[in-house]
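Given next, in structure tokens, is a single chain: the form predicted alone.
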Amino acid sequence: MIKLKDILSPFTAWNNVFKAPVTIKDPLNREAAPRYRGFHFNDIEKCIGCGACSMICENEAIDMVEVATVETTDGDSGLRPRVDYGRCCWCALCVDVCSTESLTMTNEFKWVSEDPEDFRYIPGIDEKPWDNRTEGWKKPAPNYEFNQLERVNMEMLGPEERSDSFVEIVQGYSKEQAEKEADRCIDCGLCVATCPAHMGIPEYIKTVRNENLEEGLRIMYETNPLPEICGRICTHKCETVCAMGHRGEPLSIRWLKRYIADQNPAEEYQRILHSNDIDTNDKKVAIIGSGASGLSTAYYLRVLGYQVKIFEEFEAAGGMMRYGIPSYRLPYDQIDKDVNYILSLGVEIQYNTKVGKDITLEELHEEYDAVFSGTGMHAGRSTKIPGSDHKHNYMAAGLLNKITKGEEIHVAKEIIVIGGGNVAMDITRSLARLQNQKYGEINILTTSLESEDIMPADREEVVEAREEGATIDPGWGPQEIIIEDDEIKGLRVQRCTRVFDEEGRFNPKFDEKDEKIFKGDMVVEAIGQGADFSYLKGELKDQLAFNQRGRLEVNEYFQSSIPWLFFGGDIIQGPDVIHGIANGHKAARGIDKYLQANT
């Protein structure tokens, strides 16, 4: 219905009849308004080449191009936007969506040239007279956002609920939460380059928005056959380079991966992933160890049609994922979901078989066309300080193994843990739970050489350990385990003034004048793990090349100097599940290449 004011409003223009006209005496030197939308400028140092500006431009006036002076690094594509003013309509959406606020529009609007190509340039790279202008269009206000800067919180058990329980802490996203979080993705792809497995992250996140989770699962399996596991314990380096993290919180990529895997039931995997299409050939491959790299290699080889058998030392598959990570972080039924699907493809696992003891590497070579070894790092390392040979000084890896198996272990009233990595946090939090169950209180202290700002443990692990009652006191170097009457009484430490020397080598220094004693009657060392190469013997071992740090040397396909023998996982690039998965994928391609060449 037309209102009276709608009819009369055009006549208000007559008010201007009696106003004096404005005359621009020198139109060529006319200054634009301070927030005028003129030609673009880009702060090259702030720009990460995410391409958000290019993707939002409906006129295709912006394309991303390589710039010789910009280096491609983690979190920076090395590309920079080039603007074509034959297409640009000065809408400023490119500025409004810029993830780092590097792109702005100056208030300069005059540009004369006879060459049309001049009007296509790379702001910030191609010098222009307006590069130093401070006025122009910028994002209007801090709360003027196209994307939600804060991530959707993951529901978790509270400290009181979890401090005496091994029930999984993280509860997982609901459908509404996952879709809301997925909406924050700007599809820049910087995460793909940083992920060791180069997963199609933007593509599978898009399936959450499109409610096509079966397609999401298929995309994940192209590069990662352990999505349930990785969706819980991946180190999520991809999130550290997320474009959204420059002004807000990075996308919860790991939890979205978990959401997709959780929503696809195990009994549907065969249908979803078209597993019945495998044609088996006559080549056989043996795999030593069923950790991340071994399972990944097995999966991709089986998909290629090879007959695959895994030889596993323990009674269940998973390696350090099962025997080194507590169930409150990674429930073992979720390991089984990933493993059982790989087994359903025809991969075999022979359990309780230690290569080098129950069967030799030479015997495997005689029966199989190629061998892959992903034996992991199960052996704990010791500080070897005075008192470290006491019966109540333990290695974290061994204790975590026993906790996983449900075996009873010694749990003292006062415990000291040495170490600053995730394994140290895992054993700290596990023993805190056992203390609470046994004594009704928690009295555990964890110390490390590293100060808190450089501790290698994930920040969330440190925060959650403190929430659960553990004391974390970093920056101290262990000097001696104090023993009186054959009982541990504490740990003498000195302030650590440096962990690495000027050349980056591990070479700690201590302040002898700054010393104290941590009280405790049990010590656990979690300063790192070592590999067990006891199965490499005699002539075979002599043929293998090791680097100065004692790691095996392999080529880009993880093939050793013995052509039929491949290595991967923690013993090459670990400890890190996603690296193990990536190693396995590449090793499978290498084994396929080797066997095809020798057919």
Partner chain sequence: MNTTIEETLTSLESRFELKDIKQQRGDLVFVTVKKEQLISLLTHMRDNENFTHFVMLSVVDWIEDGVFQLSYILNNPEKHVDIVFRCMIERENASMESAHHLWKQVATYQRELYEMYGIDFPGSPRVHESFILEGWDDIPPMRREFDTKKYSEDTYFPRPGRESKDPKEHMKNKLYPDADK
Contents of the next structure:
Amino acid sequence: MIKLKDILSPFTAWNNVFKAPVTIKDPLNREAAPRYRGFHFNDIEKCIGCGACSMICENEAIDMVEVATVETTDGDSGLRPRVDYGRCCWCALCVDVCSTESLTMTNEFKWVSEDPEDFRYIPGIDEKPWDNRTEGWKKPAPNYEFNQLERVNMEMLGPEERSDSFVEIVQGYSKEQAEKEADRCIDCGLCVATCPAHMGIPEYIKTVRNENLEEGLRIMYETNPLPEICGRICTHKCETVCAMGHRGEPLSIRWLKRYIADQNPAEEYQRILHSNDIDTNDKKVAIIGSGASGLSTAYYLRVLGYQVKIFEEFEAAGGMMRYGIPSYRLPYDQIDKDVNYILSLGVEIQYNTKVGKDITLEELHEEYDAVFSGTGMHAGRSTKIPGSDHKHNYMAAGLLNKITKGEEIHVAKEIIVIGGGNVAMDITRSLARLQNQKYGEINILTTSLESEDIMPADREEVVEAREEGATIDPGWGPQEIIIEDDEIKGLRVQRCTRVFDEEGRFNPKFDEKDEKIFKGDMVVEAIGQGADFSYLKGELKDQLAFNQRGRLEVNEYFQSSIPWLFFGGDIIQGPDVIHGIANGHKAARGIDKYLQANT
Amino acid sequence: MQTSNLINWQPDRSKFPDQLADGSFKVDLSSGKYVKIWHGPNHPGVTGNMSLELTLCGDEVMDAKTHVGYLHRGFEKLFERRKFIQCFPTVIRMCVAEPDYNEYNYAAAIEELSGIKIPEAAKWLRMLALEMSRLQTLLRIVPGQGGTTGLGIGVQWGVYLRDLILDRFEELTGGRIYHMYMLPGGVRGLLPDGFRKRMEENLKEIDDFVQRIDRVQYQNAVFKKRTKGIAVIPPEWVDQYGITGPNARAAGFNRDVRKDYPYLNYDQLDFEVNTDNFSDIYNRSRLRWRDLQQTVDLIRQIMDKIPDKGDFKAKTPNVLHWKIEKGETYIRSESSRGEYGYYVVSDGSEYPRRINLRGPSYIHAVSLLERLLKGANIADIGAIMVSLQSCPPEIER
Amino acid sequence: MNTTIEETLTSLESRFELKDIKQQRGDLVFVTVKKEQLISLLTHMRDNENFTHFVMLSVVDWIEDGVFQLSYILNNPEKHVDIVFRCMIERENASMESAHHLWKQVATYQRELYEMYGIDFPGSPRVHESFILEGWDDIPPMRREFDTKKYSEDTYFPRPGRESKDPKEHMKNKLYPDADK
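Please show me the structure of the same protein in the form predicted together with its partner chain, now that we have looked at it in the form predicted alone.
Time for the whole complex; same chain goes first.
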């Protein structure tokens, strides 16, 4: 039965007649909430064009496009994201994943245009009315991260354990650690351009994630035949441009490379790299020096089928990698692993043969179709300050060489090292170990012209040297080695106020008023090394072109003005291992071209 | 005809065929007595884009077939070609009206399969978003039931109040309809400053609305006449058809995923499951009206417990190549329409092997609707569909 | 494991062949059963084990193994537990006994699976009527071998002017184009 109440009750709706309307008066100018996901804005200066936004976009709404105002440089692809609002779904994952936090979304949501093509634009480049808005979606904070900003820690021997031994410090990643570190990579590939050898870095890191380390080894050998060595002592310029480095720590690219090489056993290399039967042709190439560039040239020529022979001055292969770098950074057996694989392919090597002394370049030319020389920079440079001719003033390169050979060297109680590069750190840390072994204490001081912030040595080298007990006191210019009673007593230094002049040339200035004396009874100079070109003589030397700075001139294939003679490695570029490898690879291509053209 | 006969009008049944035990009618289309019409897909009396193929005798429905496919976008196929993180902004599109349950189920499935524990704040914030989502849906569906019988005023109130909740969604999540808030690992932000105050103001308005709609809609002779005793779901159908949510609860079933399989922190909330003992249109709608009050209460409880500080997202692997361990799971939650489930299978790669949605409307708006429409009056179809709260996108995905 | 599930599985084991029992949660277990036993198993579950709520029927395409995995999710609404019965069927000419007589909604699932995967359920009402894809003339689209991207490229036309560059390749072209020479 219908109740009267049910007929009257609905009329209570009439109450609303007396209520104010709830409609928004001016809906067109309603400001959206501060977190609103509206139109994109990109801080072009901050953006590095890594393309993470484009990768994460599930609608393929973001293209990476070239823009006129941004140049492609180290660490910046020069590309910028262009958003297609015909596809965008406003999820803001692109903002959350942005490696530099340059991309944001403003809270503007109104945009009228008659041309549909307008709705595809490059945020930050194409000017829009909302460019200066501060409100809108930004990556939430704190502890909200799509990127993994922290490195997986590398296990290392503690300072106590390592400061009296030459055992390798860095322990290497475990499988779990390596995969976790590899997971941090966002596959942008910005590092590839910076790597002198242009290694397939994202590709080999991917093989770590996918547990396909044999493929990883193959990828590495495409551009680098010394992965065990590079995996330990590469200057890892790639890591300086890593997209993760902008807000966190760059990937440990070097340690991942080492992990891949370490995990593949030497006896499997030929099978993995499909190198068990190389078709040998009848061309012969001689290589002078078995350093990074020589080995690299030898490897890439050998896989092309050439008969390759290396002439090495010392009794073992590796050049500076063996005779310059201490074994706590690069153990000899790891050098052997890389070298032996190259030799196993049929590359010959003749030890204890110094070209220019035991055999001449002309003789090589007669017997071989082409010659590559990577003789490196073994001759230490001196500051030539007063007192530097004292018998207890040494060159770092010579000492390191002797340490490798196991020869006895003079180790004083108080040592001063001059130099701020990696060689200075190498000799400092090596001598510290020897001091510790001999005297049970470390008393070594290293000083350099460059102040701490511009010291060329790798940061971790400086930190580790200090951990091991060495004193690093940078920013001083050596003036004189103080000698009393024919014994070294110390080094007088003045504060260095600048190293380079406005034009970027080496032109140090000192503050004479700020002077002090470092105490010590032995000085080691590690301010750089020079090349020994004594094997270039007579007619040959006259045919070679040198540039104004005294460097040999070579073309892009490292071919000198004598067509059959190629140069590479530290004497041309560097000094470091990875440039040597890159030079060698390119020189091998050049020699191949040269020999192909002359058949 | 006298007035009293109009109110208690009984049609002459002799012209109609007899209804068989299974509810169907024996229809001879060649007799010329019947007419086939299409109801929808664009029709104000149909919820969403679906269409009904009706066989009518006079204004009574003899047979009904549902036709879906008007907004099939192949999401479940698309997921198989998208990385896990890329599915997160897409899952929500499987239900426009109440997208948050998709977010939650998907995120919970990924978290379960990869063993991620989410922070406490994220749990509470997820509950807030889920209940707000329920609230905004109920603000449409409760007065919407009146709308299907020509009572438009409640709809206007509801639309306004729903917009206020969307404002709150906007400040919490950055989006009004598609919130994209609960991603695998947690949520995308804490409560903004002043959120509680503004929300409380909105809830007060809704409290008032609850009273007004009661007087205008539920104590309304016309509404009662149009909805009482119509489209009754007998209790034995509930398991036969797989009916869940308010449709089953109105038939006397005390079933609520939030109570029976407590997820997030629902076990820390104080609430009783609303039930009734006769599932007709009126009672189903009335039950939703009670759910609406309960939801307001739950939001108040949740807001008291949300931490203002702390982590709101767990650490996850790099989302650009996140591999989920091989495995499968079924995650359910209680949406305003009933049991909302996700069956997620991973084959250990960076892409899901299968994501399959179990939407309540898959049952309510297909097999159950087809059954309920048999013998129904054509004028009641809209009311029946709204009372089942059917949502086509979750049928066809 | 939940006691209800344990008891149910024990009771089932005496009647049916159960394989690969995997406990996913305390209240959720996956079990693989034989194709021939499935329908009688479902009937038994519904009538004797109080698993009266049929949650859903789903399928996973394991194309590499040549099988479809049918997943029947059953729920015990009193004890609040779920058991998922997996049933592997041949992918080629896929066919399965129908369960439409056990729960009313099953026919809808079976109709969808026929349309989307090509799995036949002989005897299921309207199983061959198109459900979502009226007028579809390609292979069942949810099968793994159906390539959505290719279909869309063949069927529709791309918006002109879209071109994206890979940062790595772009830097190579700009900074060291001669590296491979």
